[in-house]
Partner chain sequence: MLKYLFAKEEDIPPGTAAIFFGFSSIVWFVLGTGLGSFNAAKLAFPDFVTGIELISFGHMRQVHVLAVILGWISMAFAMTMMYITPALGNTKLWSEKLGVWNCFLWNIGLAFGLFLLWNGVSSGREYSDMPWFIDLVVIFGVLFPLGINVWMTIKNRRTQGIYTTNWFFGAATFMVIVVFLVGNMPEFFNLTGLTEAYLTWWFAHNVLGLWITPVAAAISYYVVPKVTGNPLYSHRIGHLHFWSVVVFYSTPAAHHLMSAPLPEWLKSFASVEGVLILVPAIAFVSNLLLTMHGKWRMFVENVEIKYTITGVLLAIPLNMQGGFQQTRAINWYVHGTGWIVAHAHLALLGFSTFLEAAAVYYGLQVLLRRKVYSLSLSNFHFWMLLIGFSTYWISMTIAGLIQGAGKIYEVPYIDVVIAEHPYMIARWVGGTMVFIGNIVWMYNMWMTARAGTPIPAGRLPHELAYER
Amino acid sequence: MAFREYKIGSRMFAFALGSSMMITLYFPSKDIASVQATKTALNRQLSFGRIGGFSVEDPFLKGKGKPVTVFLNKDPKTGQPIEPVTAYVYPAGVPFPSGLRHPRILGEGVKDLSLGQGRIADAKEGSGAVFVVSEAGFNGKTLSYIENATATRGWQPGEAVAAAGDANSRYIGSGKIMFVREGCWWCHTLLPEETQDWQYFGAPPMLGDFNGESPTAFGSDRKAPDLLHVASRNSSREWMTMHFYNPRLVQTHSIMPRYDYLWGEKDAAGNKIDYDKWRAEYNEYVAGKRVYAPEVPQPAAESEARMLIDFVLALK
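Structure for the chain I just gave, only that chain, in the form predicted alone, please.
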């Protein structure tokens, strides 16, 4: 009978904690898993890849092991002109997102079409694949689904990247790694929450917009504008390049830190970036000793700056 009250209290506490975890985590996950994935969700997970944060394939958050989003206007296999299409290229060894690994989370209809007409079960990580988002009818409704274009159209990863070229390639999945690693979500949210938000930042997302995405990067605090639809408000790559290099170039009183170090050692032309000279000239500009601010170097194709800008400009 010793310490009976403590035993009862401990059991009640464990029951309350377990129940709260079930209500908070398990039941919502069951609900989310049963939600039908939207077209937005399919595009997001295919462009982001398996995990948008720390992972086995990218332990140091360098943007490795991610797909490449390409815009095609000709068939990669035949070279013939086609209607413009966005494709998601997974080179050999790049992990597939959850929707491909566990099709059940795509929801009824989307899962059936993806497995049937889309032939996603035929895709293998070891050999790589190319995916597109297509539409078809299911039980009287038109649904978006994932199509394994490698199986249905014969498109190979290397051919798709070559057909698009660097100008039509985007490193959105790698860019999300930069967004998370650099702490962008400490100040920016990806979730307009209230009516005032909707009027300025755009419509809030639907529950089915996040099937297969991990993590969602909603953010927990907002010290700067919401970015969920930022590319619909401002799609200028030049503006974004200036903004990330030094935010004060476009917003005089911005409290956002510089991200010029993401440019690396060389610019897009292969020239070494002289940061000390640029900052000295910028200080002269701020002091009124120069009429114009110094030219911002264009980020190299493989730079982390390019990845981050690609991600932000994909937020529509």
The other form holds:
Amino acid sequence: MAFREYKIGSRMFAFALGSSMMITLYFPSKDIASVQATKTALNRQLSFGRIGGFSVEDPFLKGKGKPVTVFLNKDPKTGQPIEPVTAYVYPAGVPFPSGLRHPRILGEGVKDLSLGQGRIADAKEGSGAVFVVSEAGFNGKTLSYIENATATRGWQPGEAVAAAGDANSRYIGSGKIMFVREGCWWCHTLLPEETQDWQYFGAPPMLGDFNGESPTAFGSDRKAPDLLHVASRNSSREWMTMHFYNPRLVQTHSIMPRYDYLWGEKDAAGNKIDYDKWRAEYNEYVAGKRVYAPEVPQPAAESEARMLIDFVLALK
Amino acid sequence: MLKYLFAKEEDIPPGTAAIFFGFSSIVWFVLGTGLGSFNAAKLAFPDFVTGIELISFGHMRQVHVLAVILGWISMAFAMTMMYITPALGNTKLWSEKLGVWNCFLWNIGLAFGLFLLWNGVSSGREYSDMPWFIDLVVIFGVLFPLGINVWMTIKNRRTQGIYTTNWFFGAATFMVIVVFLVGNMPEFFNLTGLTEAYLTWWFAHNVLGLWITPVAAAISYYVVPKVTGNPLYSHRIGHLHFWSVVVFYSTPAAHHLMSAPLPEWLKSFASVEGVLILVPAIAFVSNLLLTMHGKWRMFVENVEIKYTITGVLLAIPLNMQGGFQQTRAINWYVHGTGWIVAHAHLALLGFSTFLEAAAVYYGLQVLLRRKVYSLSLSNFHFWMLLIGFSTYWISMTIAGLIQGAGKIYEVPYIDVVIAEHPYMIARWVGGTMVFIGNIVWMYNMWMTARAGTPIPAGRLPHELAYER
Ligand code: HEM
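The form predicted together with the partner chain is what I want next, because the block you gave corresponds to the form predicted alone; please supply it.
Zooming out: every chain and molecule, the one shown earlier first.
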């Protein structure tokens, strides 16, 4: 390094790369960090839980350590009827999403309401908690914030799950894990484009719709319809069940892979699923030797297929 | 290989690490393109093999992408760094032993990472799909040792100046470490929301812009003058190329998210900077083509030059597409379509792969001191790659334009899927040709090591006539 030129050169290099980092990392992150979380962002992160991909609590992406979303129409504590509400149940030990761990990222107002009225600082992962999204005024504007219903209303995780029952419980967070693990995002996007997707795929998301969610799994490569609002187009659980088992049952020209393996060993009634038989019958049906396609088994309550369908039907 | 891991530094013949890296890269190339071809078959014939978790498209796509990027391309880079850096400094590699360990850990780490990824253990972030502990292995077990070897070799050089290729090598190994450290922060610190989305693409963009593109270019700055015997046309233009890469290529990351709700200033800025990428691109292409002056015969007659110059020529459409497709005026039409997949393969399978293949051909001949076994097989490999790639590129570009039209006319999506079907088949055929070509290449290089004509001391491979 005897040359003076190289000293100047390496300083210039540091300056150039440093400025580039300043413009492409520091300024944008300041800008993005000042964004206020929308109601969508609160609902999304509360239903997904901490991380949607690899995490310490769920190293093999089986959907472990995720919250349960429940629809309640009676108070889990008193049993009195209430206005229907969506609650996010975090049983003891399930990690909280980023908005609860670092309320700062919720942005002005949302943070203040969540900490003040919502008492989210009182929630502890070790004992679990139930959250709901509520609204209140802040500086003359109505904002959504996270309410720790365990502190404000005395709702306990176990009671909330029991009050809802399986029919009103959704494994949306575990379903997102399936979505990431199975690579749905290599074909589907979760991001209607700002320019031309309004009519077909629905409104593009807003700046504050993702605070607290990771990964966002927007997808870059679209070989199939955008899914951000798919459940608003089609909310039939029946259709989804058939479509995931074998997309070509409902859409002959689809290139989507079959996801029958997410059904696992047994169906909803506890009977063993005979895949070989099903496929043989399906092949006969395709060859025109059968009039009807074979019946698609109902996914068991704790199967991965159920989690995935819960997730997809929550994309409104 | 194993016997050199614990050998004394003096007992390891110079060039060992480069040879290991060379053959590893070829093996990953065959595996990676084989996976690519299998994926393409799945998109063309969805019921081809089905209902098994491990071979479903969503489990395999990312394995293909990372096998070719981290296995083939980056290992070929490591190979070239291990023989070109010392050659240009008129010295030995700083540590041959570190190089051998580097190669060993790289193969093990990558195989393990891809195995996990294949099983679905993914972070859900495109291009940085590997979970964070694998990222740490990549940074500290793979990239850092490589960097140290390159930097120390440059420092210990016995020439006064540093040639263009070595600036690029030194800077790119440094920048890629920074990119990996910063780009994986969302996983290290669980960053969320748009910060996560933006950093994902900041990583993807900069791996391409500060690692793959400059190192590939740097390789050809060595191969063309060395083989043709012409001096580099202009060192000034080389300077322009280097500095404009650092300044312009490191900034447009947000152009990958033009239709996402990012701050508008960021998107506009990225899009302007993206057009400025044409500066390094034009500098690079013109510099090399002018270096060829008077030696164009070798474009036909010599294997290495044929590959390198084809790669350089492919950089022209690549950068024309790249510069313009990311402007708002065009991006909304092609974003997220097969057009982008075609572009990605133009960059990695067209431009970059051809440059690295040349360097691996050349390097293995120099290091093994044997002439390439068969010219016919090399030519076969070349044409399989070129025709296969062109088929891939053209068919996916057309498919992308169809998808773009589908977007604006708002046809039911399934009609787009049906219209794309023939092009999906064409892409599979093209990609499979590349795969077959690569198997032939692997055989050819293996035979070179075993039965290639020895090169007499003091001679260079391109000075000998081809025999088969
Ligand atoms: C060295 C050679 C290659 C490199 C570096 C490479 C690289 C890549 C990259 C970066 C992507 C991601 C593209 C994107 O996200 O837009 C990709 C996707 C893909 N590649 Fe390759 N590739 C290579 C060869 C091949 C070959 C020979 C085939 C065989 C047909 C192939 C088939 C595919 C397929 C099917 C996809 C998925 C595309 C999609 O999702 O629509 N690739 N490859």
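All figures in this text were calculated on a predicted structure; none of them were measured in a lab. Rigid core here is just the name for the largest C-alpha set that superposes within 1.5 Å across the two forms. Residue numbers count along the first chain shown, from 1.
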Core-superposed CA shift of S19 between these two forms, in Å, is 3.5
